[in-house]
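Just the one chain here, laid out as structure tokens, in the form predicted on its own.
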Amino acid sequence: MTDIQKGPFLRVVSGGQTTSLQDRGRFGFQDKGVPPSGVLNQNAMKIVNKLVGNNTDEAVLEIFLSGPILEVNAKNALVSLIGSNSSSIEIINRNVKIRPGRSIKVFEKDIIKINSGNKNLISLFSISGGFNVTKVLGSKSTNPSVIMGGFKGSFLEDNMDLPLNNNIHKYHETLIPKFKSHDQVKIFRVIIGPHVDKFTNDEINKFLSSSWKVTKDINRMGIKLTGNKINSIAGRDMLSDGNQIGSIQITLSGEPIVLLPDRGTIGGYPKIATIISSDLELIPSLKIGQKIQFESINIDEAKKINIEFERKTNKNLSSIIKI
């Protein structure tokens, strides 16, 4: 890493639980065993970036569960957060707190605490100008399992310095009027398959009619669910094949795992269904211990839902106003 003292940076006072730098991800390398990584909520990344005047695909901090505490070592900047309605950015030294869906100015030596709240798994944090990090295989995204990208290839650690790009553009605090996050998501729509032949119709119906509890076994590779045991006829001899984000593997114990951006590129567990792309962006709104269900739809329905989801995102982007 270059000598960050020559430019602005954020100093990590406390790293939080699992915070990493992520952008859209790296693509075209899964055949080499390199997962795409990247943020789970692509549309939220667009919004949180535009709130601070960045390009919509600029890398952001993705925060699982508890957030970090950061010291600003820059003359001025804008910061913003997208999370649940209970999450917030707190400027401790000034006793200021803002909710998601707006940006706020920060100054030299401000201490920022990112409160993820208790109603979601994942929040996104942006800062004007973005982070001064070299791309690896076309992306700034972090993959800690292979020590690649981001800040030394790892999650945020105490006393780490995060280099920033010089913020030279004029900026104003901004706001999305009546912004509301996705809270209390209970149903995820799926396309059944690809391994339909590994499950009987009764087992697929059991999967769709059951309630599944979100366990504490969560990381950027996947989310383990618990509930009724789903039996597969795949056994232990199933050949590994490609893994897709949102695919739901059924383990040998009969429990589902929802695959996330840092998943293995191949896997040997049968996949009973895949969450549609629009509903992937609802996963950050989950919380540990809650129950969810899956609803089967077809591809044409999924396309219509995705068009409507993009429309809502664009509406939020176009509604951003200066304060």
Given for the second form:
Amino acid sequence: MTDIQKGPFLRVVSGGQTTSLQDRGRFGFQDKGVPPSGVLNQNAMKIVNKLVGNNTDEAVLEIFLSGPILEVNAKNALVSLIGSNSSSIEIINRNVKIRPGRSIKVFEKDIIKINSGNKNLISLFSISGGFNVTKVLGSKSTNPSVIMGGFKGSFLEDNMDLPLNNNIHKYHETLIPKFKSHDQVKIFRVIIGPHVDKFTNDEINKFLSSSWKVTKDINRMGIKLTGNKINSIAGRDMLSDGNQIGSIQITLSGEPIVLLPDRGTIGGYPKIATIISSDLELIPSLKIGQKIQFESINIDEAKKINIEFERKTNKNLSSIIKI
Amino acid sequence: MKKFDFQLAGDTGIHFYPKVSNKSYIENLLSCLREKGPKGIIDLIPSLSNLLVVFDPTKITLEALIQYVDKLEIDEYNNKKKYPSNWEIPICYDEKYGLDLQFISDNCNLSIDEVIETHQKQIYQVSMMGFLPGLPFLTELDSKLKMPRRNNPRSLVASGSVGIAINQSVIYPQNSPGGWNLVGRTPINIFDQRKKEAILLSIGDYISFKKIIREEFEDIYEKNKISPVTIKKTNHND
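Could I have the structure of this protein in the form predicted in complex with its partner chain, to go alongside the form predicted on its own above?
Let's see the whole complex now, leading with the same chain.
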């Protein structure tokens, strides 16, 4: 294949720390050892896509910690960002800076800088038309640890070209009038288990009453926490079993790791508790060094919280207006 | 009587444990749910102790899922219904690829030829997949070749390498660090992102190895670089 008929693309001027292409994720292949990947915050993905007129499940750039600088090689496009209140999209050559929760038109040779702000761990960036990438096992999501999907299975690297779908621009700039990013979350709600039998009640109570610090040992596979040492009776020879997203495994040294989308499909550490699905969507607001706590709830309470979370997202989605 | 206990993995996951220690219960539950399971199941992750079912609570409630599993006639759902495939995978046991043949030979008190013959003549079954996308854990390795993993794992094992440890053999689906003792290498890709069906094998499939010489390996390897070389599969129950 030749590059003569090259379509529109974004050129990566600077890749940032760890930015990757993600969609909802890769489902149905975990029995074959394929991690699901995908964005942590599915609702934010819907919003940032709708802001640029895309289908709500189009792949977006997930910015982990520091963001990239991109050069637009397309006639025009709409771009948008969802992140903390201090995050922004900067169009350097035109000296324009816009807040998250709205879209803006960009033109040929514009230089876009994505600032993830000083509070959020993760922000999401969308572009109208989406990225022109072949799906691997049903998803455009990148898993760099197994070199799969996205842009040749890798994080954004300097001088990489990110192909865009041809997009005859027909959308207006839009915004969410009362956009408010999530407050810094301090309490995550969990359901105890699956490995309840591997911990005494005292250890489970210690886990719930302790305060946990977010370490810098953090990536798309998991977040390592530090605090009290949690003892398990599992030992070294526990049989490995399936790893669910949000499950909190306790390593041999007694420290918790929260499992994220790029985790291995199976693991041999005991899992003391699992963060409920709607609170997983709040992980992007974490900050390295901050302290968090876990609160145990039951499945019925989790259902109610999820319904309320969904309602808020839909309210945000339907409040998007043309500028 | 209920055949499974369960433990919750959050509000979107549930581990089903067979009440009696019977690995075929997990396999049969996996087959049942995959082939005729209710809507709303997102992922199924079998392991030696349980089956993790990941579900979408907006499509199926936890209660409905548990009820569904309780009502299944797992005993009658026997393995013969699964139609596993047979695969004949080419392997080159040349010392260029079988980096640990000498070590295995010393450790197991067999000549290198005997190590190769013992590994090659066995028919294996894919008993579990994981660690890397598409990596099969193959049982049952001949007990004459039983030995632990390497003390010092290699930082890079080439894609297609075939290794042994304990009572299993594995095929590395991509370049990766690894601690298995290497006996040879296949020139084909068991994980190939160029193909729509990127992962060749499934749990339950049968694998036999076809011995090829170095020239054949290199020939297939070069062809495979240009476009994926496919190998024939046959239905195990035919």
